[in-house]
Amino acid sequence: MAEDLVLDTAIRDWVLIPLSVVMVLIGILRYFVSKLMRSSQVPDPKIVKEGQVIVRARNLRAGANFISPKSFRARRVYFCNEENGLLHVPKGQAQNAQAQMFSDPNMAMDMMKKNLSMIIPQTLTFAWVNFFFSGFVAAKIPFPLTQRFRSMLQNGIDLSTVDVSYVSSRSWYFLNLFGLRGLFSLILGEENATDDTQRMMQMSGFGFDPSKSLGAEKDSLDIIQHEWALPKFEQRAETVLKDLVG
Amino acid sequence: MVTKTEETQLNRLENQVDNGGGGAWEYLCLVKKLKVRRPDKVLRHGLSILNDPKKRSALGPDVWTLYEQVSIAAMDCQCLDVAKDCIKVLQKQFPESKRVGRLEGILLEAKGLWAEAEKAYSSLLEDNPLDPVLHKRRVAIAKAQGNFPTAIEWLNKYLETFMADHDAWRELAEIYVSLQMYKQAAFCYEELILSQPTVPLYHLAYADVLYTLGGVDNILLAKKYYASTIDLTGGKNTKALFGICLCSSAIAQLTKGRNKEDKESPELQSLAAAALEKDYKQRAPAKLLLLTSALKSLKTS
């Protein structure tokens, strides 16, 4: 069944290019709208402190070999002490983080705003694509696919014998959705609100972020073995000086 | 810490601008990015841009950051009228801004009105309890008044929240050293070494503090850190070389009678002395005699 379908070039002119252009423009529009709507976030003191604690614990891990064993151990106890160590999160508190996040009105509003700015244009564009650009083959994917993808990629085409490589415009929409991220970071600079995919990945793991990373840091600190590097330095200094003098 | 390339670039731009070439705006941007302190030059070139309405409009929205930069430089040079004018312009443009409020506070500091400045900062801090710059300005006020205990207290409170701020740790260490609280200073320097282990400056300062504390263990530790400084600077740091010689002689004195603990690096002292002599021969041959006699007395004692 490997006949080649000849696709009209008009499809390229009137479907593929306009769709991409429209998505780029919508992305830019969303970026500016989100910039306007962004309320200045008052940083929560506890979150700031936790962030800094994590950085300091990480520094401790990284530079552990440069300070004497006594000071390293003192610091490790300070961080990982069971009762009042900085990194120790009592069990009950860990679960509350997510519940607290949803009950905090400000954060909930913020998340809703961000979600809205993401969902509405996506839904609208998707509906528009389905309405106008369905029912015909839009493009051919250069590599062969299995039959499983048929339902996803060929929604408007009701012929079951067409090769799965011939897809409808819906798949072009999805391709653009994920692919234009790179283009946006070029045009709009690093931080742009069009990073939907990143946002979606972030949302799933949001609530546990602070307490989980604290626990992770504590575990890694507990594991670390202190191997003091300073004695080696004396010998290295000797060699350096020997080179310098001799 | 400014890297070598950035330093050469800065010097080049500075020369260019000082000798009448263009590029004042790039120079000012670089100064701001590197957080270097060059108040007189910033003031001179910044004012030359600001007083020229054509250049001012060419900057567009960046002109406000330039006003801020020039006002701080003016206060550094004690040209308080210039600073006041700049702040007035900024106030007109951004009436309720906390950045402008901060500048006003700094102006009060520059005038020496400590109480008013502290009041201004406290009220600003009520609205923004997490602004690091405001906290640090408060510490600066206490330090300028000579009130070191208060400065230490404020700085400690700041560090309880912002414990990854290595500039604050450095400031705290220097205050402790000036108050001769060497144990606490050693702790701060340890924090600095942890966060930036490859900066020889902190190793050197830590070694100095340890040597000052005294006691065989501390001096042994100090010797190790002098050695690490030598390693990190390729043997060019004179202070570290001297440190090694002093430590070795101090250890020899303190462990007289007990068996020598110097199994790790027996030649370090003689090598350091040789390196010092070579350095002095090159750079200060007049003082070479002084050096050799001093080293001899260290070795024999």
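Residue numbers count along the first chain shown, from 1. Since we're looking at a predicted model, the values are computed, not measured. Just so we're on the same page, rigid core means the largest C-alpha set that superposes within 1.5 Å between forms. Compared with the form predicted alone:
- Once both forms are fitted on their core, the CA shift for Thr123 between the two forms remains under 2 Å.
- Comparing the forms between the two forms on their rigid core, the Cα displacement of Ile67 reaches 2 Å or more.
- Core-superposed comparison between the two forms: CA of Arg170 displaced by less than 2 Å.
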The other form holds:
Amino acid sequence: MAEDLVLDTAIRDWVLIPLSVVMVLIGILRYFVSKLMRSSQVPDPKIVKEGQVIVRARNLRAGANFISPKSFRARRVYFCNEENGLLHVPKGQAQNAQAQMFSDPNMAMDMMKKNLSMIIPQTLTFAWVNFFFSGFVAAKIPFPLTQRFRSMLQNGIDLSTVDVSYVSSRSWYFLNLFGLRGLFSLILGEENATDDTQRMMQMSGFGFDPSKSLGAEKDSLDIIQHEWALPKFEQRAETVLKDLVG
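For comparison with the form predicted in complex with its partner chain, kindly provide the form predicted alone.
Keep in mind that what follows is only the chain, not its partners or any molecules around it.
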């Protein structure tokens, strides 16, 4: 049976609050450090143009039924023509994103700076938390949880009799690490460099490959079935008016 614990107020004052404040301050400091280390790069006009083409093609697919069949076919040929279509990428011109990264030393250096700005503060903060606050029960969640959450919320506490709703100091560190995105968005704005979840996902990637996106958009535009919605507007309006009158 799970036991109810009475948490000392000193744990709140000397563990919970300091740990939360330090995590927020480290996140803000890392944002400004990443901003200073970020090099100003001029975007490649070709990549910008290809991105705009993809956006236009998606808008065409989204509003295809609101233009006439003739206009839609003309636009689809303009985008998907095998000779000079905007979405057509010749086989010899397809770029490899990994080769592009290794050929550009600035891109590799920026990626290394971003990874270091994330790994070093996290390593030092985790060592600090593990040394000073290991073994504390820092907080309690005000709603019941199942046993599946025990390993996530009670990291560093090997007591099966403690209720799952209690959170250890080490687990509180991880909750702050991945759960402060909304707070950082309010403080630093939407475009901030403190999103660790997105940063970890980007560590395994090597950049944007426009040729794959162009090919996928071309395939999606080729298979779309056009059905002009204008001839049915009168029938829909008539049905709506009959329902209102009736």
